[in-house]
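Take a look at this single chain, the form predicted alone, given in structure tokens.
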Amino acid sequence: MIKVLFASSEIYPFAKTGGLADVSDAFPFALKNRVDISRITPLYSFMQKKSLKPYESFVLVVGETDYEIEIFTQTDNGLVTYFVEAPFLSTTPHLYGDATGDYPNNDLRFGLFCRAIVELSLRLGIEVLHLNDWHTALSALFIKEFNLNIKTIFTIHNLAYHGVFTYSTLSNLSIDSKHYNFEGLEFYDRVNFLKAGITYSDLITTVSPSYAQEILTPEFGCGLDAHLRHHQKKLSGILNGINYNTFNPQSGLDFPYDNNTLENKHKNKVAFIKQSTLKDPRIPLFVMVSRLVQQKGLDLLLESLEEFLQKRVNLFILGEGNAEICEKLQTVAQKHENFEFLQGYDESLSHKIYAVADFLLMPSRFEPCGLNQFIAMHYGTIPIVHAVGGLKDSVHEQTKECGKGIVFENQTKEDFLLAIQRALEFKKESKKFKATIEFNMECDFSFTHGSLEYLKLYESLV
């Protein structure tokens, strides 16, 4: 069997931000039968090391300092991940930043977690080393710069995150400043770490077919689209998948359910509405669980708020993000008893969130691949979503592919409000309604089929 190591910055139950952290979760226990795969990321200082096993330690030499770097492991289920634990890395309070902003140091944090990351690839013998996004990216040119015999898989999850710092980190990290021009790291007098990845990378991929397609436009490249327009023979996209024993509606809830019993769905959307300020739970349930960033198409959300809340809906939001955006949807909710916001998150409540609502909106204004429609669905809630990156591969509102739902072509104010009235003219429709929450339900989001696209990839590699 191959023997792989992917690596991340977050994953899942033990650090989380985003997607990235259940897709590091979902897809490497789907790949676990067919090579040998296992598993690196940080160790935070808010993680339990208590419940981890110490596997070995090294010194790291970077620029003239010696580093001290530990490892731990954790096996679950036959998956054996690796914690790594070293200076700066491990010591802050948060993943990459606070409430003023990144971590000024973040280069050498996530330059000593590359290192890292290449220094156990060889003491285990990897064949194919899977990255992803800016905060592994630089191991792919220390391979490249040390003449390993690794092949490397970089994963671009989201473009707009890079990883960008000053001429200083080349010298931080021992980085040869051959690298710093505009094929290499050198981006705008900068130094930018997303771009190892895919400069020096052997395969790239991204985790949609249609974002594959889109950042090679300006509109979606972020500024890379040139440089990625150079690697497109490298590129390619393939769909996420969920963790479906992470995601289930058969655990977890008051009345779990699966698609032979949708009337328990209801009842939990009963006592769900009691416990919330909402009103009525024949009324059809929007939710939104989400990021609030822009991206996220909380522009369009806000324009149409007042509108969307005059229609006989309820709506619920669960997120954090943007101050000037939750304190506009704080102040909206206090005016309309059938929407309520709550800021902060909840890994637990999001799920019984998926679980009770009869829509999900996501209108997004560029997305990766999205990962919420695949839990919605799952959860037999209909998704309404922009057709925009891996919502437009993975939606079909026309089409009699897996994943119906409500597709809305341009980000407009008109578009997003006639996608809410067809989703309440579809909930009129009660037997249509229902089998399409039993066809989506049947449907397979886990990421079986993904994970034997890349087991492609790696076995073209080695």
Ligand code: ADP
Second form
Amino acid sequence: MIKVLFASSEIYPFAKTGGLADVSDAFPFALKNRVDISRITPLYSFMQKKSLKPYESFVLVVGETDYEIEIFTQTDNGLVTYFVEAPFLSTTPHLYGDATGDYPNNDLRFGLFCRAIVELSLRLGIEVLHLNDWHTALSALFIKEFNLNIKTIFTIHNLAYHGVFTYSTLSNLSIDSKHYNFEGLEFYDRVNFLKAGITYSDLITTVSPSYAQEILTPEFGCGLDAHLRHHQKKLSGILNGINYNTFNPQSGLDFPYDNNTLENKHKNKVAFIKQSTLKDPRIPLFVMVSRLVQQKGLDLLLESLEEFLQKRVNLFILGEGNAEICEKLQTVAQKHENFEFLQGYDESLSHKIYAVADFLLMPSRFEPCGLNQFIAMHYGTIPIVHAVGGLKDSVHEQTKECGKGIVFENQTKEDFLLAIQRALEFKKESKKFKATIEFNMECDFSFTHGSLEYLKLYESLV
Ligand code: ADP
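Since we've got the form predicted alone here, give me the form predicted in complex with this ligand too.
Whole complex next, starting from this chain.
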């Protein structure tokens, strides 16, 4: 079996800020019987070190400094995860930054992580190193630089996040300045980690076929579209999936259910509405569980909110992110008894919200893949999505394909409110609505299919 190491800066349930953690949970488990796969991730300060086993330690000489690296392991259902404890990387309270912004030494933190990934790959005899997003991207450069016989595949989960630093990063990380050019790491007079993944990896993937096309255009390319077009031959798009053990309507709920016991979904809803500030459980419940940033279409939602709330709807939003957006949502929520906004991050509550809702809102401006729509459909909740990126590939209104929902073409208030209207009318057709929920719950949104596509890519490399 091919020996693969899957490197990610976040893995659920150890650390999570978004979908990357979910994929790092779902994907390796889906593949583990077909390849010899293990995972590597940082040991953050908030993790339970006591539950991990010391594995080995080594010194990395980077810049002028010797850095002590400790590796710990944990095995879950036959899947081994390696945790990297390194100076700076493992001492901050959060993953990437706090309310004041990103940690200024993220270049050193994740540069060391990348060197440790390469060192462990060598020690483990890894054949294919699967890198994810900018935090792991420099590993591809180090592998080329040290002339190692390890193939690399780099997955872009969100092109909007680059990891950009000043020129001094190069010497701090012992990176030869010959890489500082348009072909390599240079990006508007700065060092761009994500570019390292694009330039030096053997293959590049992104998380949906549509996003793989979109990022080649100036509109979605985040300044890297020309560079991606240059490397287009290496690029493909594979749709993400979710872990059905993690997201499971049969567990963690007051009234567990499946597609034969949907009356329990309604019982959960009634109980939830009782505990919330919302009033009537008979009114259609729209929800959003999201990072509250522009990407997720919060500007469109805010623009449409007053008109939306005039309709016969309940709205519940769980999320955190941009302070201004949160403040605006809070102000509107205070005026309307059919809208509750809960600011924060709460994993187990999020599962309940997917379970109790009738509709999930995803008006994203851009969406590499999106996982919320899969989670929602698996819990029998109908997604309402803007036709972009992975949402376009996974939610269908007109065709009979798996993944039925409400889809609007243009990211405008008019189209969004028309989609809401269609949703409300659809809900009234109770037989059809129930049949659609049952149909979605029978669809396979797991990583089974996607992982087989990745397997083909691995096989093409070795
Ligand atoms: P992204 O990675 O861009 O944030 P995805 O749709 O890929 O978006 O994944 C989002 C994941 O994060 C989902 O599992 C979603 O339920 C979860 N999530 C987002 N915000 C919150 C929150 N405030 N509380 C709990 N879970 C959240």
